[in-house]
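Read the single chain below, which is given as structure tokens and is the form predicted on its own.
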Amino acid sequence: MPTDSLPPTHLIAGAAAGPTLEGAGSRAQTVLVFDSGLGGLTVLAEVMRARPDARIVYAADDAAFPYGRLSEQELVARVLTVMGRLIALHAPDIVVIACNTASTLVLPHLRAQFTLPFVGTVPAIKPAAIASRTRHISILATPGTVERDYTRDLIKAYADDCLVTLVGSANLAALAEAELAGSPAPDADILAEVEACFVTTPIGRTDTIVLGCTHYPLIRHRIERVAPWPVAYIDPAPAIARRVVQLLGGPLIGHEPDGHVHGTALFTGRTHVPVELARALAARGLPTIVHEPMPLATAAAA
């Protein structure tokens, strides 16, 4: 057995191994949080705070990570295929798409195909424009999110009076995944991905950065450490959790937390979980790890 992996009993084949909560006449509501990888854990934390009574399933479609390498058509087909299977397996009451790339492209298709509510994640440009005093803001996101018309429409609608710098990072999400798995990158690698966010002009400099990928708050402390000056970082996770409560309601009476954590982490790709990652997942309320294989080629051909 590799020393950097958990024993096989900690990685359960098949989602049926996940916990279920049943009640007479009522049941604990299920929240499915979905991302291409581990970035959605930043959203998960806020959702768990807002609904500590809920059964949580965190699904990482790591077989297709990163989503930025897929064409728009491939991405839509992939997410629809995987989501159909996840809904059939877990019967969630609500789904949180904790991924900017998927949200900006796939949400309309998901809402057309499935009847349950979906909450998406989009760059928090409006709150950034409200917060900025210098009117210099940067949007740090994946190249796909930066290039998307959706993002530019948000800028035009909410930050038209700001100097907006779009920074597409090709590597920061992967660096965040590596950090969580116990392999932190050097500071120089982090700086190389974010330094373009820090802009100085004759009338001011960047004072607000939108974290436009849910992976980025995982290494916000690293970004702050290498930043040339302090700025405000805007994370959409709290607003997403508030939206979940608006749609699903507050905690159910009779389903208050009992001190036992019931969350499940599901991976579509990985079959071995490094010990550091397993500990990080458990610390975030996901002590059970499930492997539900969904190879990319199968979904792409569907």
The other form holds:
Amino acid sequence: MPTDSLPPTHLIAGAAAGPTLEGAGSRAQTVLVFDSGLGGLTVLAEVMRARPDARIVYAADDAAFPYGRLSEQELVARVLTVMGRLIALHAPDIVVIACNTASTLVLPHLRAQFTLPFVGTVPAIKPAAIASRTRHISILATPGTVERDYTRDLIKAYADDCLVTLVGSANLAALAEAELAGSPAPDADILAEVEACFVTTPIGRTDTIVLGCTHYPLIRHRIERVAPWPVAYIDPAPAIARRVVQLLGGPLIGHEPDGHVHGTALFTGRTHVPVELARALAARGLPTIVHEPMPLATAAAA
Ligand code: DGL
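Counterpart to the form predicted on its own, namely the form predicted in complex with D-glutamic acid:
And the full complex, kicking off with our chain again.
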């Protein structure tokens, strides 16, 4: 076992070993927040703020990370399979797909297959177009998301009068994961992934960037540090939390927050969690870590 990993006792095999919320009776609602990796933590924070009483399961399908490299067919099959398993294990009241790469493709399939409500995360192009004064906006996302018809349709619908630059980053999500696990990438590597977002034309320059992957707000401070000039960064997480409250309702009356959130982080791939990452998860309200193996090939073929 690597010295930077937690001993196996910190990994509880099987979701049945997940926590029971202190003081939560049968009325506790379960919110399942789902991403390919750690990016959904940026959405989770807003959801927890909006519903501090909910039982939270954060599921990272890291066995298939990064989703940005999967074909559309592979991604649909993967997410449907994994979601079926997670729903059977955790019986959520609502699922938040905290992943643009998945949401821009898989949401209709999920809604057709399962009856519970799904809230998706898609690039915040409308608010970016509203905010931009120079009418130069950039969308920074995974290669999958920038290719999607869904993304192109959003641009046509809401940003037709803007110069829109689509930047598909192959590595930024992985760099964000590394940062959270205590291995920050050099500035030059971050800059290489984002510099194409900064565009100058004779009539102006980019003033607004859509963070179209939930991983990117995790390293927003790093992006800001290397940015050639300051811009506004648009992150859809607060809007997603509002949608959760619309569908699920606000916190239960009588809920007394005890100041501690007791969510569970579930990983489909990794079996050891570096201490740095375990600390980061606990600080984000996920003190319990569960390994629920779902190898990519097996799950996709199932
Ligand atoms: N966090 C995911 C998103 O919002 C993508 C990362 C990946 O490629 O898996 O698109």
